[in-house]
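Shown next as structure tokens: one chain only, the form predicted on its own.
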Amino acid sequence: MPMRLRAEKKMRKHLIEQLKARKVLGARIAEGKKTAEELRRLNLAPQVYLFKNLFSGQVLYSQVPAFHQDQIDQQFVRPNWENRKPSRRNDLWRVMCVATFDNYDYAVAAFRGLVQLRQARDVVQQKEAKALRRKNDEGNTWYAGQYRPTYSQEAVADLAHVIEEFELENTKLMWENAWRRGDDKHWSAELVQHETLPPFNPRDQNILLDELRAKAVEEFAKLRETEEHQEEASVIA
């Protein structure tokens, strides 16, 4: 019995170390914007990850299954008392949606479009954006505690807009909850397929996202291999 307990403790320690290593490596990879070529070289999938902040309702975009302080600094450029720069704490961020695109150029275009829409709303059209938000009796953006649902709603609307504006066909969106995406009338059925993320323990979020990345990379490689074989066959014919 004592030997079994020692073995279990050793295995548990090993798993904890692996989880910590994944978080550190993921954060390092997340630093800086990625080109299509860099995503391929890093063995990343053509994806964009939307993380929601459980405390504030803010949403962070990432090209990798992790996030970095560098991304927070770049995406929250004009903080104020209603839209403070969020904390980097891992326990405050939960994945809201994983968007998988048909190719790496689509993924890069979608990420840049989302970030640019955020910056336009927070800097260039700040007054116009605030005028469209739900207000409380004092005329401020509606909130409960420190949570403002308008930020996640705007992120979902921006995602739908980017996909439709750039005509990003064969996009697959996996939501942590189906109701997050809103009414189907806001999405182009010809461009988007909706799915739901499998249930997971928040502590295992990094593992889940890494598995989704690996699966998407494998599927993308198989699809491209099939297309290459078809092109070769058509040339021979």
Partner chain sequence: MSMRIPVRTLSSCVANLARAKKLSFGDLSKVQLREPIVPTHKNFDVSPDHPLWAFFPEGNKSESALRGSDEVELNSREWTFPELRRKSFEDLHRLWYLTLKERNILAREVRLAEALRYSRTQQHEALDEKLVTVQKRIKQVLLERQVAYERVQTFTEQQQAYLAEFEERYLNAGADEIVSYNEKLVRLQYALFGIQPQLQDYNLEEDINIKFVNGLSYVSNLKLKRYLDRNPNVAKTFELPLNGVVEELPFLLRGVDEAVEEVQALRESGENVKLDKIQVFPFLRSALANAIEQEQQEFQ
Second form
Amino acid sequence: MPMRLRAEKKMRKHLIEQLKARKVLGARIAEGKKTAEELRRLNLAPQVYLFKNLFSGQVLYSQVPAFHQDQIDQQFVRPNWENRKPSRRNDLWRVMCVATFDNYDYAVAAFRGLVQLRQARDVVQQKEAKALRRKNDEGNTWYAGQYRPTYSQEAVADLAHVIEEFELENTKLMWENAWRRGDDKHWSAELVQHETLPPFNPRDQNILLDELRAKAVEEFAKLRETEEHQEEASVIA
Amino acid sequence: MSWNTAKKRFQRDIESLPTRLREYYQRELNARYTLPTFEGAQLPTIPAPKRKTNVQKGIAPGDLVYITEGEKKGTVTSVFHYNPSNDAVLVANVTEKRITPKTTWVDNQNSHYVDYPKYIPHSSVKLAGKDRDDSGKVSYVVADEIVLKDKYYDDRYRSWLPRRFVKHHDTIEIPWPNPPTAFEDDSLSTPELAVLEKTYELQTIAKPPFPKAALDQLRNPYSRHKKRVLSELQARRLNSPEMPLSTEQKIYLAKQANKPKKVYTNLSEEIKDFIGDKIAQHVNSIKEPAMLAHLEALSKSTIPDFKKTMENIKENEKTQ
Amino acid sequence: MSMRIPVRTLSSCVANLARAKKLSFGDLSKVQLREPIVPTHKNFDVSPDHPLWAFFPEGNKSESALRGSDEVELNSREWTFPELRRKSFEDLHRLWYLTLKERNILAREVRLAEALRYSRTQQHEALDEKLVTVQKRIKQVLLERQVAYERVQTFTEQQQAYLAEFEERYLNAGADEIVSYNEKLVRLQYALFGIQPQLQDYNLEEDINIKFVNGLSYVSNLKLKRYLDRNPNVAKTFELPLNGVVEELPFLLRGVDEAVEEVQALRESGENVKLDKIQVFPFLRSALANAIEQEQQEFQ
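Same protein, different condition: the form predicted on its own was shown, now please give the form predicted in complex with its partner chain.
Every component of the complex follows; first up is the chain already shown.
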């Protein structure tokens, strides 16, 4: 083997860098956290998307209608045999709920709140969280195979918690299945409106989510327009 | 259930085992699956082919029987149940105290220790009947043996039953008792009138009674019990085609055809004499008796091809 | 985690007060975690007629998913062969599906018991055995009928003998018996050839076949022969035999007198073509369709 020349080494380094940069770890739009300004600028809606994993029952929160390895890394920080770090397989993540908020600040706050509660359950208050879960005969979180239904139930509870705690009025929740939202006593009717997603083929999930985003952006723009008109009218008056 | 098609194949067929092994396995199963309270001397099991049903045996729940052996010998009581597999009978007053688990308690039971009915062999009871005299006095008639004869339709049992007569006394009939629980219709029963209603009448032999397209569901056309015949097309497809001849083979065959055909003819006299002379010459020159004896024996042996060759010659002569 | 508590910014024009409520959790160890929200079926309605209720014993009103041993009803016995042989095809079809639905209920319960490791399903399996017996018997009855039908198709000699006997009796029947013989003929043509008594009952796809053609020829020739025997003057001029389906059909649809006249008219006009074999069925279908239409119009 001849010795590698400097140019060769440089080219090799450059190639590796390129490969690393091009490596796809999910939808690029979902990379990193987003502030309210960024959401507005990227033509995204004041929404939070909840994805459930069909294999493990874990829930992934996202500010955009897609997900990235960053979000998985951010939200599954203390993995253990019951709460394994899920893979990025896009066929296993299905939309569970699309939460549309009154404005971008609320949406960002809700997302942050949900992530914080996840932190609380996984890191800070592990014991309390486990105590609230339903157990099987051996005292572990109930499971069938690797599926644990408590995770999606906890996510729904966290969503209700965040909405109530931050008093996010004018929230619209679009559920993939109305069954999942549970008893109405957990939700405050003045803050939240419940709807169901239209029936869709899982193959078209991304299209559906994109359409929901576009619709919400439109509605938000209209709302702001009417508000501005009212303001002008009041100012003029 | 119907989807479990292999159940019987993978279970041990106890009934077909020889008696000793059958008893051994039954004891083992009893030990494994019965509660300690129900263990103990159980009556011997009768192999399935020899079992008799209630009707065949001539005993039914509700019958009166006279107990001939045991503690309650001499009493007349009624039968609760007949068990064909043990040829045993549950009778009203023969019980034993047993410890029963709470899951088997009946209403109003307060104690674990309870009188539990006990099986007694059928041979220790005799069928009895009530006889009412003219004066109204009730007496019991006990039959040593019963004979089942005739046939009549019993509406209470909704079936054809034989009559029970005391052996050697054909006039004394012991009628079947009333069934303990009357048959009640349930949600799956069909009322009698609906069942007996005749809705089918053969009106034409020109129209098939069953849709032709669905006939494969009645009969399995691929059943291995049917004689399966291949159609010509199927037979042609299943047999391999003939391999075409290669050029070398064709050349060889052509050459063979050109060669003169082998003709079987008798040897001429000249050749026969020549061969005979030669052999005689050789044999006469031998002096050792052992060699001569060997040659004698050898001459008696036959060549299998000889017969065939002679037939070929005959055929050839015929054709010519 | 940032400890900065974000407050909703005031819009420049709107006099919204700064929000009192914060938009972030403070100390995570002090947050009161909520119990997981269990999903509930009360959020959506299930129609009481949903097809899946057919897998439950009382459908919508079922109290439990799995019946206990004493709740399985074993009081009835299976249908017997004589009882099933009384029933028409439609009734047997109905009975088959009723047993099938019951078996579905039992199968679901047994499967559920397997999942729950509950092994006391002997009563369910006993009932299933009874239902299977009923289904087997239904199949057997249908097969008996089919086999009888197939066998009868081979009894050609007996059929011919019967037809010949009937012909003799029909031709020799007196005027007082002829009405009843005509009725018998109508029944015979249905019984042996599948020719429906009423025009409206015809199923033109299925009924028009070789048997129909044979039956038509038999009936028309029979009627014509009797007519010609009784009316010798017509017999002199009338040429036998009837030439094909075109001439035979009028004898089926109309009375003999009219039929004879019609045939003579056809012969004169030259429309009595002897059809090729391939033309026979289409001709019959169209002719009968026309006849049925005419009859319907007459009724109206």
